[in-house]
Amino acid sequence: MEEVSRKKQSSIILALDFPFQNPQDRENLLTKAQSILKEVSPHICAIKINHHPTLPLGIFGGVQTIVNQAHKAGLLAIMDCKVNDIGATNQTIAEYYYAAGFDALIANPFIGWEEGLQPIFDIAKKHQRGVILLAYMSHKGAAEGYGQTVIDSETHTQTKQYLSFAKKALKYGADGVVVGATVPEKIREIHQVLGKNVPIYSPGVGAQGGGAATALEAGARYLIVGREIVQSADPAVAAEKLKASAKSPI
């Protein structure tokens, strides 16, 4: 990711998330996604795909077509599936998404390591792909889970859940963590734990109220932007402005 980001001179990751559309309009959805990706590809370093296009288009249908297009444009592709199940299921999920061409996927550290995250990391290592862990999401309700106070299993001292997840990201050798741009104070705390060892990916810029410059100054390395670009009257211009506003990473 670092290599692609420097080559593209961009820290912007496009979230190809679209509102619900009539399932019968799948072809129009695919065409729209491909068109936006083509327009903004000079200004971004990767794409992130969630359930929005995956459910109507299918992993090995339209979604794989989009992933292939991203790769041809020199971009990476992240699957935002938030894997959150038992190990055997997680392994199968990871196998399918990596087989579809995704370079990395996002997983939820709440499931723990043994028979949880470990199979995902094992499959990622086997295929030379990445695993990004959720540390703190961008919506208001995130505090109920990621912001709760817990007892550290190793030190037996009180800590915040998101700081525990940051430490686990270091321990497990994660390729990144997700921290919402809407909570720059959390980005700053987590960055103090991770340093330059694990990059921070920040969603929530624009539509959810997160600021690009604020997130980067707090320690984010990459900005995940969806509606601010996808729903813009001119996606290319919106992406170019965001790219320009993103200062050099910490």
The other form holds:
2 protein chains.
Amino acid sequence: MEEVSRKKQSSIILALDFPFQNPQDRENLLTKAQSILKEVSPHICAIKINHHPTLPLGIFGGVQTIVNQAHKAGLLAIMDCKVNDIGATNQTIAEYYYAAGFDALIANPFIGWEEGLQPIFDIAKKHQRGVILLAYMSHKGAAEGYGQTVIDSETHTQTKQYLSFAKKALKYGADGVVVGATVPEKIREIHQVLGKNVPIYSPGVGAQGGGAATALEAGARYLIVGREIVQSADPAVAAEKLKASAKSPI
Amino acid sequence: MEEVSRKKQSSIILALDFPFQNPQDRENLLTKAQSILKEVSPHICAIKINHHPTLPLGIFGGVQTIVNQAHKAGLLAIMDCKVNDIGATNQTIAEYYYAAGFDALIANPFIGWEEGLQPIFDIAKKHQRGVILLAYMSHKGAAEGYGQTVIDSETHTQTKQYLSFAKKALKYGADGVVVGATVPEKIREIHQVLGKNVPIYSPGVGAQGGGAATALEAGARYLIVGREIVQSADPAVAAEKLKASAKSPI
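Counterpart to the form predicted alone, namely the form predicted together with another copy of the chain:
Starting with the chain above, the whole complex follows.
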């Protein structure tokens, strides 16, 4: 990721998120996604795909076409599936997404290691792909789970859930963690735990209220931007602006 | 769900989970799923679908065919997507699954209410569908998250995460909670919180080591069974046996 980001001189990851559309209009969705990706490609280092396009288009249908297009443009493709199931299911999910061409997937560390994250890391290693873990999400309700106070199972002292997740990401050698740009103070705290060992991916810039420069200054390495680009009148200009405002530390 | 279960005289929900298969063999997967469903239909009250068939088949492709087949057999269809995203994404996910015909979906209460669960419950209400929340999963690593001790944000006292989730399910009027059959003592504790207000759906019977009678005795209302039926030499016989051993309280 670091290599691609340097080459493309960008820390911006495009989230190809579209709101619900009549499933009959699937072809339009694919055309739109391909067109935006084409325009925006010079200004980003990767794409992130969530269920918005995978549910209507299918991962071996339209989504694979988008992933291939991203790869041809020298970009990486991250699947934001937030895996949070039992081991056998996580393994199946990871196998399918990697088979569809994704370079990394996002998982929720809340599921724990044994029969949870471990099979995902095993499959990732087998296919030489990445695993990115959630640490703190960008929506308000995140305070209830990611922000809650928990008792550390080893030290038996109180700690914050997101710090416990950050420590696990470090321990398991995750390829990144996700921390919302809407909570720059959490980015700072998590960055203190991770240092340069695990990069922070930060969604929530723009539509959700997060600031690009603030997030980067707090310690984010990559900014994940969706609606701010996708729903813009001119996606390429929006992406270029964000790239510049991000003042990438490259 | 209660009505269908009474009519079908069964508390068994078939989990149509298949391990990863070469995406080229998608047609075989659909044929297999349809054939098992046909054989097993008389002995179950619903099907539960996870990403195992949705990723290779697509929800508006093969999976919709399976959901339609279930409906024609008088069964309900639950999507086990374990939604755990931000509000706008959850909303899109819920819209697509309900549009594909699912009667209920499963969500992770760890995401919190505001901009998390709330939009899912709103969409469910709009379409008169169900929302089932995770309370304690069936795999070993569940102890790390679902089993952890947290500080209750209202009482400021220590409590277990799964009890906090159970209380939320009651508060939000969830249509059910999921508690693994591998942890009958947790079913019992959660059942004490929920009483008859929110039914417990219990996966993990058979392949994962959970016992049907033990789970029901502890307070589970429905048993979700996958591999024990799907990978059996005779799925219909396996399902019928489970139905009988479950000694449904109907």
